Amino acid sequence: MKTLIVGGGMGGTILANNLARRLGRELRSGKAQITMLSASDQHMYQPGLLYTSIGRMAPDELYRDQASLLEPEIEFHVDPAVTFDLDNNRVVTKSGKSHGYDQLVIATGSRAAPETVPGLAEHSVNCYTEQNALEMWRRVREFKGGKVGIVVGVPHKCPMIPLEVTFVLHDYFKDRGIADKVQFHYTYPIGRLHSLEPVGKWAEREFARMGIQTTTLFNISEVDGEGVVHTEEGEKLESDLLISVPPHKGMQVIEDNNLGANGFIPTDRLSLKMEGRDNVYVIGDTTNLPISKAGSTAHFEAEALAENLAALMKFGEPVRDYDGKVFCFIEAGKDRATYAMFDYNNPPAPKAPNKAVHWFKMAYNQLYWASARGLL
């Protein structure tokens, strides 16, 4: 059984390193292939460019090279894919190679794609990659005082983002001391101030106990040359300083193959199949799934396919099904978080935030490179 994953993230990491320890005797006899294809030989912690954008985290730690988290025994290319032909079985990259294959993982992500609102890219920061990171932390470093204004695209990766971004610079304009000279303003393109309920209402609690002013119903349309922000509902904002979490696409290959609108397949929510195919599979932010693009959800979902992938040689079916679940952390400052764990069937409920669960979230930063390699 040839298996292809293209997408060298969170997602096709675990799954090809889990796959490849359930199928070790099959690997060395060969009976079983894994291959890899990606867009880069370095593998980035993505949850990383937040710390990056305060200060905390320097650009150096968020890698590693891709190679060094396989297991030996993963065919790894980098060679991205150019062309999906699905009816052959068989994938085309950059180099003009084809890939054959029996089974598909299509891993390959999301984007922040801020160019979609006229003007947000122009006139806003975020934290989103290595260069926005920094350029985010230059202008929070000189900012001296004024209007912070938050503002959210859907769909967007990382759901517990805009919280954490307000939470955490709020803490470090406080820590500066320049706290009474600084006016926060949290948007939600939504009713309310999470897109999940339990968590909305938790916020509404916090930022009512941080003096922090919010907005829902709050849905760009543009910024204008000023800076002042426009929504859909006529609504305005002036800020001196716009932190966007801007809205997200899926990549481009996956919309030059018409595979999903705006990049993001339509996959079965239980199989993680591709709708219309048997042996094509989808994971992360790739999916169309109404659930949270999150660096968990990719990991739950890599552990149940890498299962079933293994089962299906081993027995010729399935034997269990993705539940949807994910797990976020909160962090709620500089030295406080929570976490969120839900599913299909059961909503989070977030605890008040403590000392212990931010300690943890840090020395998960660390322990990322082993949950890569799937050994936690």
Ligand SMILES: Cc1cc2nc3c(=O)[nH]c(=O)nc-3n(C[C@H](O)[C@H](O)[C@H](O)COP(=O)(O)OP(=O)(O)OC[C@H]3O[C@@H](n4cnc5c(N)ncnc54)[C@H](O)[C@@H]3O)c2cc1C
Contents of the next structure:
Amino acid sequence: MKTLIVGGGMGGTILANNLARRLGRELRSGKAQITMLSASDQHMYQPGLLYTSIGRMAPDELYRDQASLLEPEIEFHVDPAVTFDLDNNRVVTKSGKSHGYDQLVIATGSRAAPETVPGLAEHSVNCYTEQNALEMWRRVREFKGGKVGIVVGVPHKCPMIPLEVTFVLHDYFKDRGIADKVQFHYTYPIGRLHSLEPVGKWAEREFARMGIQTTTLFNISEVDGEGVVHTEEGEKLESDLLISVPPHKGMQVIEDNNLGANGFIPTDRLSLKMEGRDNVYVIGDTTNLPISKAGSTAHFEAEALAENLAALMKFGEPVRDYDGKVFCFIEAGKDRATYAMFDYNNPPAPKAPNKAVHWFKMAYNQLYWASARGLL
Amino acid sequence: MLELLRGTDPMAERKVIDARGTYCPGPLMELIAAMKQIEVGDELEVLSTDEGSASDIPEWINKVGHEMVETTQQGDVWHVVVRKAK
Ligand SMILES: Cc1cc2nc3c(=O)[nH]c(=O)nc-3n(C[C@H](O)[C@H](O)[C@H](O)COP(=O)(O)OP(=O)(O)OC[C@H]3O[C@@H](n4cnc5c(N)ncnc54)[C@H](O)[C@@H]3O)c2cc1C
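For comparison with the form predicted alone, please write out the form predicted together with this ligand.
So here's everything in the complex, that chain up top.
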């Protein structure tokens, strides 16, 4: 049985390692084979970019060699997929190689696409790539005071970023002693401050205490030449420093192969199969599922799928559904955090933030590498 | 999850967003993202188990100037149908 995994990020890596452990004997005897294709020889811990954007994590701390994270039985190629020939169970890569498979898993992730909103890339900073996070840090460091606007596009990965970026910037300016010269204006697409209702209510109290102005039902349509944000709802926002959470798209290769609009692939919420295909699975940000685009989602999906792919080989059928589980840390400033955990059947009930959860998140920033190896 | 169906207007397409049992980003945020993908005149039907959808979706639709088509409850699932107007 040959499993081909396209994408060596959070979802692809956790899946590959988990599956390799389950199929140790089959891999050694040659009965099973796992091949991974990725676009880079490096693995980036993307959540670290939040800290890079406020000068608390250097870019080199974000990366590990992808090959060093993988179980030795996994065949790894830095050679991005270009053509998905699903009818013939083949993927053709940039170098022209053709890879056949019995099972295909697509985990190519998503990317911030500020260019899809006129003026957004030119007039705002964000923390979604290394280059952008460093540019944000430069602008934040040079900021002497004035109005900070936070605008949020949909869809976006890591649903906690809009709040977290506001909290950590607030504490950063406080530490620099210029909090009294900075006014924050936080905006959000729907009618509350966060999609998770209890989190939104909690943020409302925190923001009131911190003097942060808010506007909801705020969906950016353009940023004009003066840097003023205009919205679909007819609102305007002026600022001296504009922080954006840009709308996201899936990878271009997904659109080019007509696998899904905007680069997100229609996926069954329980089996994680691509709709209409029996041997193609999708995990992580690439699915079109209406759940959080987050590393923890990719992680829990990868675990469920690894168990099922191994079971297919051992029992001839899958053993469990993905239950919609998501776990998100929420940084509530420089030294306090909380978390939200939920699944298809259980809504989240976050607790008040505290220092212990913040330090656990700090520890997780390092433990992540064990998690990617499939050890945690 | 988007699925293609025929809408109340026979010329319009209707897509279904199955957001049952999902909390984040939630039904309204899914609707806002999906609105960008459809043509003026096309419809979207949101399935939601969150009662709040019955009020927060119309609030946004009215504020932006799209059209509400209908809101019905079947068991514990809300079906909210909207039409892109601009
Ligand atoms: C600033 C920031 C903060 C975040 N904070 C959190 C957090 O606190 N908690 C949380 O849970 N999540 C967080 N996330 C989100 C999390 O990082 C992503 O949701 C997660 O990485 C998605 O995993 P994935 O496997 O779907 O995609 P990715 O991890 O993005 O991996 C995609 C992989 O596909 C490869 N690829 C791309 N194109 C091709 C191709 N054509 N062929 C082969 N391979 C290809 C890439 O090289 C990459 O290896 C954050 C993200 C950011 C940017």
